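In structure tokens, the next block holds one chain alone, the form predicted on its own.
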Amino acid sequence: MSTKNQRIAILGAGGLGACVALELSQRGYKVDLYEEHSAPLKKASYANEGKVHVGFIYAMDKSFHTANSMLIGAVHFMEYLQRWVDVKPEEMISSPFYYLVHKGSLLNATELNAHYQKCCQVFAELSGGGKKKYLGLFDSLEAKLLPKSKMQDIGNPEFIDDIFETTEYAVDPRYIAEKLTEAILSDPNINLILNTKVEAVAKVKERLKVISRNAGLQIEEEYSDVINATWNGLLEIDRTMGIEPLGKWSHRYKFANKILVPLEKQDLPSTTIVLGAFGDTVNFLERGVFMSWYPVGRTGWSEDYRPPDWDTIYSEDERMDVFQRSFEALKERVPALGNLKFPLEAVDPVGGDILALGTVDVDKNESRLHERFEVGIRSFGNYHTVDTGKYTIIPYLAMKVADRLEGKG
């Protein structure tokens, strides 16, 4: 069989599935891209803060494996994304992040600073001294502790002990989702199959059968290769192939509130509050505000192979209640948030599932949720299952999946 005549199925049209499909199309393959919802890229790859992590948040992983994985993803993020879509980084990035060390943080400023400086050093090595630019714009990575006299305008000292100024950024995931959606819809090599839930994959001699359901009807199609790039359904579909996770896992549902009003940089700092069960504010300038407060916004927890359909559980009133309680908690810690003026119609309190190894929540030292290095591709013959891990590593993983399918890695 000629390589380019392989019949390939990609399960899941989120960020990873879309990027893999576009890369395989560039390499001359035709793919069927399955999505159980009515539109692609409307779930986890849409409802998150879009941070292109450089490892700072993973200071609890003393092996440095997680931070290293994030740094590799960050160094390649924009380079690979621009293979598939025409995106301009300056149109979608946030203001740079401040890291606010909350009272009761799992690590103090001295411990965090040692980790941050190692991240900066490894970034310099991975980027070849700036030959590969972070987000296509920045030559270096920095994190510096602010003097106490400069803290008050950013974080409330009643809650915050120390603040680091960094050159870490987020990209607006909604902007990227729009661009990727346009690309897959216009690509003649990609057959997007919507409203179709994949229920199982089965071996049929040397091929694989994808068993799915659409409008109550069961559909069976055979493929030479199958890539499981789902998120909610990853473990459930793997199980039909006799594949179990690498350890105990959990699904968490977390609200990713967006306020769709344009801002200036000085209106609100982008912040990550560390280290534990805290939250974020992200100033996307013309593209609005992201905010999430974990103690209120983490509303769902499941250790089943497939979590509940959380998106359908919460009413609009319940979603707004989560937003308002999160907003109140965050503005106590980031006072500038309380100065924002916006109509309630500008609020979009969406949520998303987080799949990770670990069953102890992030407020505990022993939590495995502080690690994200046991992610990536697991191949079983011509069946490839991919745990995306974090948004940051999607473009890098997409390239690795395409290489794996071609037997290159």
Ligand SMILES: Cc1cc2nc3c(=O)[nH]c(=O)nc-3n(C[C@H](O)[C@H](O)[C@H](O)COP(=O)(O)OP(=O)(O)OC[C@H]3O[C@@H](n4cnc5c(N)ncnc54)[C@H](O)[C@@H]3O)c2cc1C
The other form holds:
Amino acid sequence: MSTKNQRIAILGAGGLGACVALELSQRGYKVDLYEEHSAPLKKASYANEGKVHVGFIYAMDKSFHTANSMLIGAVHFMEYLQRWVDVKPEEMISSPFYYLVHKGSLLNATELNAHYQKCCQVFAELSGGGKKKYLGLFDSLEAKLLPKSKMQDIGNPEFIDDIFETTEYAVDPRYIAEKLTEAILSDPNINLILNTKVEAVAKVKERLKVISRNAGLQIEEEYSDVINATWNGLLEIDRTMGIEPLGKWSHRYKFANKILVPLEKQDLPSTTIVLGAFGDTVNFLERGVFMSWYPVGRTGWSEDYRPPDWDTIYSEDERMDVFQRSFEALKERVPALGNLKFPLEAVDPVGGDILALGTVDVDKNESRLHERFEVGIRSFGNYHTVDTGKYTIIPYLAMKVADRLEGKG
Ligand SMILES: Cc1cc2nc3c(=O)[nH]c(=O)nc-3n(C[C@H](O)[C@H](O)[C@H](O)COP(=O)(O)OP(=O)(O)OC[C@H]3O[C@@H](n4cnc5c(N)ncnc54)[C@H](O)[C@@H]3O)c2cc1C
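Switch from the form predicted on its own to the form predicted in complex with the ligand and give that structure.
What follows is the whole complex; the chain from before opens it.
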């Protein structure tokens, strides 16, 4: 039975931790929110591309489970987020994505089209025929093969065989991170504990002890419920509770280069180049550009419980080098990128960790990284560990975690 006197700890003030904290606060609970960094929401939920996936990219998962879970996340994304923060979709969404089918793609345009049409159909079912709008704005989903005559404006045919025009979008994660940060800082029910790394959780009879470290000092606090939302720290903390991952896993460090200059829609198409180790360009209009080229930007790979602290190990020069080489590779495929004018100071080559089951990279058919459905909440008594899997499903999972704490599922 839940009571408002429960003492709740949330580990990790990233996207998921912040959303869970805000939802529990709305339901009348007080929470301690631990964060090892000096500020909340500066890791994966800040650096990522912000694509609110509708399943298109997960065409290699023939079970359709991954696409389905992305679609569930996508139809709830804005509705739930707006419970916690005043975000205006039209202030932060990208231009719609084109899907560019690269030479050597793991699936051809016909195979991709069949998958995309299934995503559109399932969206129609999940949204109740448009009752739940994608990003609060769109009541249907589309993916159409472009005629060859229209392709050249978007992608270079030397590399690109086919192009789909879709109605998938990204939201600017920095805008959302800013709003969530303001909300958790001003909420009297949320006690944000910064610069404090959680090292372990231990069972003490019916309760859980969180052992953390701040400036060399060990701190121990007991709670009735603990939610692990630490992403890069998830497995290391779970392990102290004797909990192992569901299979072999990898952490990847991927660069998320931003160019912070305002653009018009026609300056650059938003593109996802499929299917394999390719990349993306995202036109966030007033809010700039995101771009990543996987063969250059996926710099780190670790199969340890906790990956290296990649955010601190690359020098400024190394980061700019990743940016330059990604830019060169991408502008060959998406020529409009090469026409952009911007000062080098507008470039912000941040990066982030991606935790997933699978140890074979995405350029291979057999890679498990093409799936992302064995994610979500695992509960062990009053200890709940949450692998978000994707940004897309954070708001949906945050509501589920709060329900779980109240014994509702
Ligand atoms: C480059 C890149 C692009 C991506 N693009 C997309 C995309 O387009 N769409 C999509 O859906 N997903 C995308 N993702 C995945 C997405 O970013 C993540 O799934 C999601 O942001 C993870 O959210 P989170 O709250 O679990 O983790 P985070 O936001 O990283 O939060 C975890 C927090 O826990 C803290 N922490 C860690 N260990 C400890 C500890 N021991 N003690 C205390 N605090 C700790 C961290 O400092 C961090 O603040 C991308 C990821 C990357 C890196």
